[in-house]
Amino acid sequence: MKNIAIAIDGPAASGKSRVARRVAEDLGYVFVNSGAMYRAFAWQAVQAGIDVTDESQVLTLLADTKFECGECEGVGTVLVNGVDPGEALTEDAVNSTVSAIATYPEVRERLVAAQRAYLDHCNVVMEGRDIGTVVFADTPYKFYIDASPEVRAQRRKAQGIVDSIADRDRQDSTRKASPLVAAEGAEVVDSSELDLEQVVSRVLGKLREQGLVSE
């Protein structure tokens, strides 16, 4: 039997990576962030030293990149030839380069394809910003976790990343590769003036509805 896919997306700083994980913790799901793999790249690509901006550059390192992804108790795992970047996904660096590697269709397409693998072997949970429209788009279960940019911008500020929400967000909105969009069907939520738990309680309302968490 084919394992279950609970698809959550949304822009920086809605909350989405939250509730992703106490959803999955709540359900005994894998957590996935799949913008860990994209940042795993980003964090690549600093480090050798590459011009994001050069395709060529960009596509020559990605042939000789090895992603290895897994799980650790419960919570999906990314490895780069072999390194965990641990705490550098979320250097400046990296939150300044993440959004241009994964405007790249070769990039998308080769960690689309790690994150469906892990219907092979778990249920998930999986946050990110195309998960509902491209990674899993047959999945019933979608749902779109949505802020104020004003709300974002100091959830962003209190996590000490300083990069823009309004930059992020047109970056992400309007590349050509899996642009980010609230999936069709996808149960919207905003989370302006909700803390976790009103979240967590409405997505898994939602997911009671749906026949998939009993009373």
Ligand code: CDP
Contents of the next structure:
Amino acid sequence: MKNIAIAIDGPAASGKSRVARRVAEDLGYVFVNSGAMYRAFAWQAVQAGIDVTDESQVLTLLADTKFECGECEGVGTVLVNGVDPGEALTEDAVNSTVSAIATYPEVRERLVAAQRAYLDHCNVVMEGRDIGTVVFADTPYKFYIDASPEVRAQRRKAQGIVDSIADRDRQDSTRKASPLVAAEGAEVVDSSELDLEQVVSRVLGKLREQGLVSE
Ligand code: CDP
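Next up, the form predicted in complex with the ligand, please; the one we just looked at was the form predicted alone.
In what comes next, the whole complex appears, and the chain from above leads the way.
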């Protein structure tokens, strides 16, 4: 039987990561944060000191970079040239370069291939920006988790993270390659007034309706 993909997309700090993780735990699927792969390459670019607005520098670095995407205890992992960037994935320098690096189609192609490869081995709940529109466009299980810009900015602040989410949202939504948009047929959940449990139960409720989850 073919493995199953549940796609969860949405803007920064909409809560999609925590929701995806919980749904994966509930179903015994692997949770994959596709943003971590873009962040890993952005981290590599910061280490290499390249100008991420210069396409030729980005593509040269891409050619020299090996990604190894795997899984540990139900959670996706990523190594870049054999190194796990760990906590560095959420550092300021990565937050401010990741959306620029994610605009290059060649970068996206490499990472989308790595994302799709998960289905060769396991069922996944994958979250990101283009999972329902591009990576697993064929899956019937698609969600778009949103929240107002004010609520999202507040959530990031509460995490103590300096993150220009408005800038990233603008870049992610206006780029040519795979812009952030709710996939056709995606169940849209506005989490502004909902807590984690409520969003998770909305997602599981929809999956139950679709016959993926039993009562
Ligand atoms: O955690 P947060 O939602 O803020 O971001 P993330 O999922 O870690 O993604 C970081 C950045 O990677 C996004 O702002 C996008 O620029 C890019 N990204 C993407 O282009 N496509 C994806 N499927 C996932 C992330």
